[in-house]
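Just the one chain here, laid out as structure tokens, in the form predicted on its own.
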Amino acid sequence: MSYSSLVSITDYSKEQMLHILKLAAGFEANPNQDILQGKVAATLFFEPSTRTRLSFETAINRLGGRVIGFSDASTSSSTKGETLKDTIKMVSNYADIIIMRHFLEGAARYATEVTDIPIINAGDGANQHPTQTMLDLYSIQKTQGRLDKLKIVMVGDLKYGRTVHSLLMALMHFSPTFYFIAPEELLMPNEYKLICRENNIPYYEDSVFGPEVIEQADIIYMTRIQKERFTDLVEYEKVKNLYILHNYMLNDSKNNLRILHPLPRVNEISQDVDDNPKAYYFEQARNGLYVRQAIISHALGLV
């Protein structure tokens, strides 16, 4: 694999995390630059995108670069059949750096193997998506002032949820107590339950998304429940819905409390909530711009 790539949030040290986080600042505070000039960014996204696509993209031409790629595998030479290793090493002749997103587990980490520039995973299946983690590191760290020994709820869909599943990962390294609440259909994942236990992370777990959790929580990360994840749909009819939060259930929430979600919402955040200044995720999402373009630079070995 190359150096450089980042696949899972695992590729980065707690080091590289908190470096990157500090990249992120300084292109927070000067975000039009020439650091890319005359690279070429190539953004292959074969499963559909909006945030992560365009802050990509976004953060690529901010920066001076170029971008090439497809929002719709259906327009690339996939529906002819064509491998996913023959395009990744047909990409890397015109590219610098590639970025994809694929619905398949493992898509990123093969193509580290078939191609030496770098790759960054934009999220692969229920697996993986560090770049959204490293943006959720750095709301968390602007909001709370620190990453350290902090209490995460994380609601909703804890089986599919690859940001959920990155995000703990990430903050393993800061000593959090993990709630999880999630129905039985959709439980954090017993590999994940077991990385806790082995690092002496302590979690709860739970059905219920009450007072009793919400009012100790210092983030409260909300998930949708993914649709495109069931192959049974009676199944996912039966959850869709289990978990709203409504803006009353925060009165007697800390001050410090954040409301976190990577976004899409449908409607698992009811919109009162919007204007309550507990809500974050919509700058939660303006962050992924800066930490995207950290990301980027120091693949490329510029920063």
Given for the second form:
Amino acid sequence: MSYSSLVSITDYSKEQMLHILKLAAGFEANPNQDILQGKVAATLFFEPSTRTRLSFETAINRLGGRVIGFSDASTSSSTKGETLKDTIKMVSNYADIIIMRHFLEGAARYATEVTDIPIINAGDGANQHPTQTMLDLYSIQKTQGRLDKLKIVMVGDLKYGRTVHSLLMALMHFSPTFYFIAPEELLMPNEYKLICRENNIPYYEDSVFGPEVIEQADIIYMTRIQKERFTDLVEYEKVKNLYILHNYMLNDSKNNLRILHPLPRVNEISQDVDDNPKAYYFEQARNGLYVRQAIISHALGLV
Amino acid sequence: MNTKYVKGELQVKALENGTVIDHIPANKLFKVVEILQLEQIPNEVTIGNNLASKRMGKKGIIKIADRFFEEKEINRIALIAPNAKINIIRDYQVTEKKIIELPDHFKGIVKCVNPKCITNNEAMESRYDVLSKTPLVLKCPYCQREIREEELQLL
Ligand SMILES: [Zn+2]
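Shown: the form predicted on its own; wanted: the form predicted together with the partner chain:
Whole complex next, starting from this chain.
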């Protein structure tokens, strides 16, 4: 595997994460640079995701690079039965770096084994989406002025939500205190709680999303609760409104509190929160641009 | 360790030189043949199955003439026959006994339980990290799924 690929957030050491965050701050100050001049980046979206693809392609364009690729597997050769290996090998002949999103889990890891050019994982099924995690970290650092010793509240679907799992792993390096707020059916999986215990990271679990926890929070990370996740729909109906954030709930929260969400949201953050200065989810998405500029230039060894 | 390899003790013809794999669970015998790819070798192979065993009830045994396996190779059967005994025979004598040990990483043999895993959708070899040997816990490095003994599916 080429060392500059990014497949999972755990591929980065703490030092590498901090380095990427520092680079991203440089790109935020000066987003238009020519460092990718003469480079070709391939964006291979075997599964469509307009939001993520536009963020990556903007990052490349603003750095003077060129983009090839496809945005939907139905227009790509994989529908003609070509293996992932063959597609990656073919594209490796043309591009300097591959940014890929795939519906199969582990696809990006496998891609790193069949090519020598860097692979950036833009999401592989329910598995990993490390550039999202880096933009979450960047947003936390930017709004709090630090990453160390923060009180992080994660709300909603903590069982299947890959973004909260990856963020938890990334924050292991920064002595957080976690609050896991989820319904019985969507609790944080044991393997992640075990990792917290092994790293002496305190965590609290509760099914109640109430004032006690909101008042302590530095970051509230909201996620969507999907109906499909419930085996018992009666249970879903019971809990679906208990994990919605309304503006009035923020009345006694800390001044530095910021609300994050990986987007798109459905109804888990009420519209009346949007105008609260503590709402940060739209800026959070914009930070993805700078972080992706940093990740791509770093992967190509240009910065 | 120059135990005399007594004829009849193993209920099959004595071997001059080679490897005897004993105490294979009877229902796993042909899986062992497959994993070690014995159908592809030209050597003389003697297979006995459903033989009486005090310890196991019924067992399987495989004798391969003039063939000595590398540890890495033989350890591939650890998942299905963890208590098998490997006897190395030279000149009708057991010259070495080996214990099978599951390696920390291995390729193939097991199917990842995640249907959306790349290994189940692409012509490629699966591989696993062994997180724990007892109880058995494997991890697919591709999709990150952990696989426990009770959900183990052989390829
Ligand atoms: Zn897998």
